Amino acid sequence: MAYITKSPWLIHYDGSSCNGCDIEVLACLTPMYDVERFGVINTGNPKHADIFLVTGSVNEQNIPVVQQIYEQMPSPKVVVAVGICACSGGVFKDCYNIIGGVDKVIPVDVYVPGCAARPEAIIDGVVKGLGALEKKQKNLDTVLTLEKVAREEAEEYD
């Protein structure tokens, strides 16, 4: 993780759930896991989040919620669905009011199934996250470079 300049934030959301994936969430930031050791820090604002963990399935009334989180988020962003109901919806899938998984309404770049998902699961699935989260820095300096290239060449025939 040598390509990783600030340690990574995420933020966790839980849509329509039963919690089983919020509490193995949250033993992962306990001793035994430590999910801190790899520099992840959890936090409440999205402005500051690099990493978006979603729980539980999405529903008519939080598909905003989700939206707005995600469009708050800076640039290169990576999300993670953790669960079942996360990934495809789950035991609610059938449900007059849900939708389906957290893909139906942004873009995933990782999926964590399990019901609940092992902390050791969700662990491993934000590490692979980080490594998205890379690819994504690279692409975006990339085209940042570019885009200074296409400036400075316009600039020398203005």
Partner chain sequence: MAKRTIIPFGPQHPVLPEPIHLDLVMEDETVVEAIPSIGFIHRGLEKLVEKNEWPEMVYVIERVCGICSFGHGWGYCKTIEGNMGVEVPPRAEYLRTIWAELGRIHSHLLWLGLTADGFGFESLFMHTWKIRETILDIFEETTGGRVIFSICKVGGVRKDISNEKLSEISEIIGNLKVELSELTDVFLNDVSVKNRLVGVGVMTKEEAVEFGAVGPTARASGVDNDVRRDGHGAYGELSFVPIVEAEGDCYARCKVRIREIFQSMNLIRQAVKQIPCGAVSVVVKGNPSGEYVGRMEQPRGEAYYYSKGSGTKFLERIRVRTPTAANIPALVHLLPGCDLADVPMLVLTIDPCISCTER
Second form
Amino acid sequence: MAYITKSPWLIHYDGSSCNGCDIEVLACLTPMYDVERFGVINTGNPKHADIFLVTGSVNEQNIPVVQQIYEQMPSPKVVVAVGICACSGGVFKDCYNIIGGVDKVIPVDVYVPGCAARPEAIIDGVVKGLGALEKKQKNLDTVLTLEKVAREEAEEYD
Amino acid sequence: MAKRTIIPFGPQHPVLPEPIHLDLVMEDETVVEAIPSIGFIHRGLEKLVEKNEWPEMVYVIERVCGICSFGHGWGYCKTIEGNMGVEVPPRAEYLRTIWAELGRIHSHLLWLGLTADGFGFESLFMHTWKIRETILDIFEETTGGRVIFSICKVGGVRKDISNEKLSEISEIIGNLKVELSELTDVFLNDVSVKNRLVGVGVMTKEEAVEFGAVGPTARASGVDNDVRRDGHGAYGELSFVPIVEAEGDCYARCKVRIREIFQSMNLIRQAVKQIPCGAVSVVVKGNPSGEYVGRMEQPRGEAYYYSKGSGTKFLERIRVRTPTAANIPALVHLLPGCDLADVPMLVLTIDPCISCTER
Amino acid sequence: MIERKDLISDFASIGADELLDAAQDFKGKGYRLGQSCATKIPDGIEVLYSFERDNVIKNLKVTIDDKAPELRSVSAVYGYAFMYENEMHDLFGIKFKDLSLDYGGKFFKIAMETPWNPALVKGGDE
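Since the structure above is the form predicted on its own, I would like to see how the form predicted in complex with the partner chain looks, so please show that one next.
Full complex below, order starting with the chain above.
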């Protein structure tokens, strides 16, 4: 299943970020950093995505949105929290409308610190995410194989 | 009468990096009414004045928006300086002006790129953002940050730029001018681009005044409104004329921003030539106790900063009124009568910054 | 060298019932409504309206009660004031009469009601 890690597709969601990390995520796509050379494609459709990039912290409003996008993504999937707001709430953690980092709502695999996170750091985070993706894929394969074996055994006894 | 349909636009929409929602009431292909709903990313950061001391609050206000971050930092410092009657050294005012104008170039290039992407010209988007990286490199060399750099403080700036570095910047800007004019030529003269922009979403001068539009959106409709003319920063000593276009359509709004990029380049080169020597900050003693309303010309238009001190380390109130908040009523008025396919263009050409608006 | 107009600071306090006439007066003289915001002060709420013409700002201040804050909307004079007044309604619980476009508290989507006005939150808890 190496092809997922050779060409991971991303989906990006702006929680309640200040735009700083968003424009850096976009800058990753443009000629200076150009993540497409690694086969990374930014998609708008959660069903096509392997990696979920979240910028900005979570507030009351976007809990269901973040959860929905996460649930719509096919397994295996990896969540990368980009920027300090997505990691912990950052400078806004004391605000009345902010709940905190993304990990309050969905499981996060990679934390990318920085305010704003630099494009190099974001690319590094995505690459770290690939490791997690591969591991999850192996686990998934094992589960699928075990299930298959169990099913075949059950069929034999029938 | 044709049957009316309501088409929801946003909050997640491909042309919008940020969430804003519009309910578009349609009759066939034409919009008859638009009802905006915002507030998806309201953080309530103004209330952090109760937890942060005023010298530290500048870090929070800079994060109102990651695109015009320097401008917000300056606006906050300006309102506190006005509140306490602090006189900022002239060199600091010049440096602030240079950074602010660099910020305007970076913001307008970002907008041009997003607009190109909005009308489906992806290679133009890529080229524009490539040029933008040059500006970000200057930021990084002079401040250490690419988009948010906390260089402004109450009483001046944290870091000086050496005169050699300044003339180097001036040279880089000069070279950029040549590269950029090739690109803006496409925006202004390409037939397919003009098809999407000319005559679309016309706002007359009267409407712009009636709906309180600010910044490039207003100037493209012939409203001569530019806060830089009140003489703050170093603007009083630099010569410039606000850029005004009369047509008021999407093309005019695009043209105003393109001409402003060249104007900013010109302002930076003037400032580099005239910058005086001296200190870059003064020591500020005491706590703010009065109140003051300050204004700044951000890349998107006029912004207000209101501060009310309490004589302690904690301010009573800080309020930021951002340019997009003033432009949304104009947008809502513009939309009725346009085609559904033009809605993304109209929304983009006011250059909305939602994280600013909702704070 | 341009004269620095941004250093002028002009604040005036007026009564709540005079606000609409004053706004009308400013509009007649060609002023724009720059911004409007509210501030919680110990014994009430202070509502500030800033008007601008030729780069000079004039501010009007109205003090109202914080237990049952109510004010007449200036959106009849300056149509775009609805943005600021809806915001004040959501953050401070100020009721604006004759608001041209009333979101009914749905302008900002906030986890708690009137976060800036604790007096009203306690009152709302019965």
